[in-house]
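Single chain ahead, written as structure tokens, the form predicted alone.
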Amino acid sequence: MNVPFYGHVRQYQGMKSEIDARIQEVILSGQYVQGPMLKKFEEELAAYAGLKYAIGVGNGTDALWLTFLSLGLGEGDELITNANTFFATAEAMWIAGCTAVLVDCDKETRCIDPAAVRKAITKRTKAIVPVHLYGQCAPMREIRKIADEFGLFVVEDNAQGIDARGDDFRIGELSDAVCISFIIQKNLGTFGDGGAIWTNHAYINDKVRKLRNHGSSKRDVHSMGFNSRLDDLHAGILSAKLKHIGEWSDRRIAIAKQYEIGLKGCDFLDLPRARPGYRHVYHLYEVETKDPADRNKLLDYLNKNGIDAKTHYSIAIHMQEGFPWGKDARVVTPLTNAEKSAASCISLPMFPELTDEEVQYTIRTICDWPKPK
């Protein structure tokens, strides 16, 4: 059996008529950039989140750095995030001219560790950027408490956690802004790239809308800005998909439960742990080999047996060749958990259209692994 990692085509085939109708609507409207479909989707997205504003932009990375600029962050300002996330989280800080400060993650959830955040704060710290990694909400109550104590902004990197929530908070409720990615791999993805920003602050909404459109909010009137707009075709596709996000998340959770039950006897693996009461939406089902030396051996075994397992993220940000040591970055050691996670991680197939047969085949194959002596 071959088990794919992505289900983009299956998803399209399951809702082809809905998506095709939105595409046709956009094409026939004759308005493809900042047209009525984008406005419609932004309104739907804001209503879904229970927040005042949603602003569509070119991608999730742009969502981050445009938000940083809208907050007036730049050279000399330190922004704290965890070292075991995708490179773009720190990259967006550098694009905005800020200093990225990398801290360790929690041993159990792999989300940012509030104790490490507190340790990293200096007089130059201006914001905390928690990542809802793999679809698990970061500990936002603790992060908000620290931010209030030190007068810091909070910007949520929610590229992976749309539809997730805490037991007593929703995403966006405890921050200044939320940044989303709509690249095809995400739980809510378009056929290409895209992103958005959620906020309750009118000044962030107004500033980002200008920044994304060459500094313009009125035809022929410009100030300094950029070109980062979510096209109406993508907005139409996402509008069709948004109404299904809850059921897709439920299916991801059900698949994760199958993995949890089936793999609990594999003593060479650590399985993901959801915070009690939290809605973990499993953008990725990330297991870790207890012995980092086993990771590549197990990954190779799975691939050879038709299971398209991958790694996310096998090189922590501070260990990347492109990491800018110096004034643009600061590492707060130790980063024990982040480094262990990077060296041990394997992502198993996880998408709503994955069949139970494919899940069970993956489980059986892992359980049958002839672990090297």
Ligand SMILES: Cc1ncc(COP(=O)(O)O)c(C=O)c1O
Second form
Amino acid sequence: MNVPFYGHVRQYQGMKSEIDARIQEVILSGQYVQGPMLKKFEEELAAYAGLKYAIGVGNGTDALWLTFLSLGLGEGDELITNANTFFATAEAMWIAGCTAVLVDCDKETRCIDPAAVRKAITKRTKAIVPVHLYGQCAPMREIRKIADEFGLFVVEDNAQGIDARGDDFRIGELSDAVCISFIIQKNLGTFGDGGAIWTNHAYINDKVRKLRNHGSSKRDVHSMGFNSRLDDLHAGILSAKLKHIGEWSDRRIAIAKQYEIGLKGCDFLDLPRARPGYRHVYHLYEVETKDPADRNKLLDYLNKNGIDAKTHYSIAIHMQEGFPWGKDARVVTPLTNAEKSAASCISLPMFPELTDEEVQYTIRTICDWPKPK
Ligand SMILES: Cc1ncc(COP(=O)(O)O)c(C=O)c1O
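Can you now output the form predicted in complex with the named molecule? The one shown was the form predicted alone.
Below is the entire complex, every chain and molecule, led by the chain shown above.
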């Protein structure tokens, strides 16, 4: 059996008529950039989050750095995030001219460790950027408390956690802004690139809307800006998909339960841990081999048996060759948990259209692993 890692085509086949109708609607409207479909999707997205504003931009990386610029952040300002995230979290800080400060993650959830954040704060610290890694909310209450104590901005990197929730907080409730990615493999993904920002602050909304459109909010009137807009075609596709996000997350959670039950006897693996009461939406189902020396052997075995397992992320940001390429960065040690995670992580197939047979085959294959001595 072959078990794929992504299910985009299966998802499209399951809702072809809905997506095709939106694409036609946009094409026939004659307006493709900042047109009516983008406006409609932004309104739906804001209502879905229970936040005042949603602003569509070109991708999740732009969502982050445009937000940093809208907050007036730049050279000399330190922004704290975890070292075990996708590269773009730090990259966006560098694009904005800021200093990326990389700290350790929590041993169990792999989200940012509030104690490590506290240790990293200096006079130059301006913002904390927690990542809802793998689809689980970062400990936002603890992060908010630190931010209030030191007068810092909080920008959530929510590229991976759309539809996730904390125990008694929603995404966006405890921060200044939330940045989203709609690249195809995300839980809400388009057929290409896309991104958005959620915020309750009118000044962030106004500033980002101008920045994304050549510094313009009125025809022929410009200040310095960029071109980073969410096309109406993508907005239409995402609008059709947004209606399904709840049921897709529920299916991801059900698959995670199957993995949890089936793999609990595998003493060579650590399984993902959801914080009690949190809605973890499993953008990725990331297991770790207890012994980092086993990781590549198990990954190779899975791939040879038709299971398209991968790694997220096998090289922590500060371990990338050439880091930090002349950019301003600070690493706050120890980074023991982030480095252990990089050395031992494996992502198992996880998408809503995965069949129970594929999940059970993956479980059986892992359980039957003839662990090399
Ligand atoms: C945690 C995280 N931050 C930022 C990004 C950047 O998003 P994009 O690829 O849309 O620029 C991604 C995903 O790609 C991500 O996973």
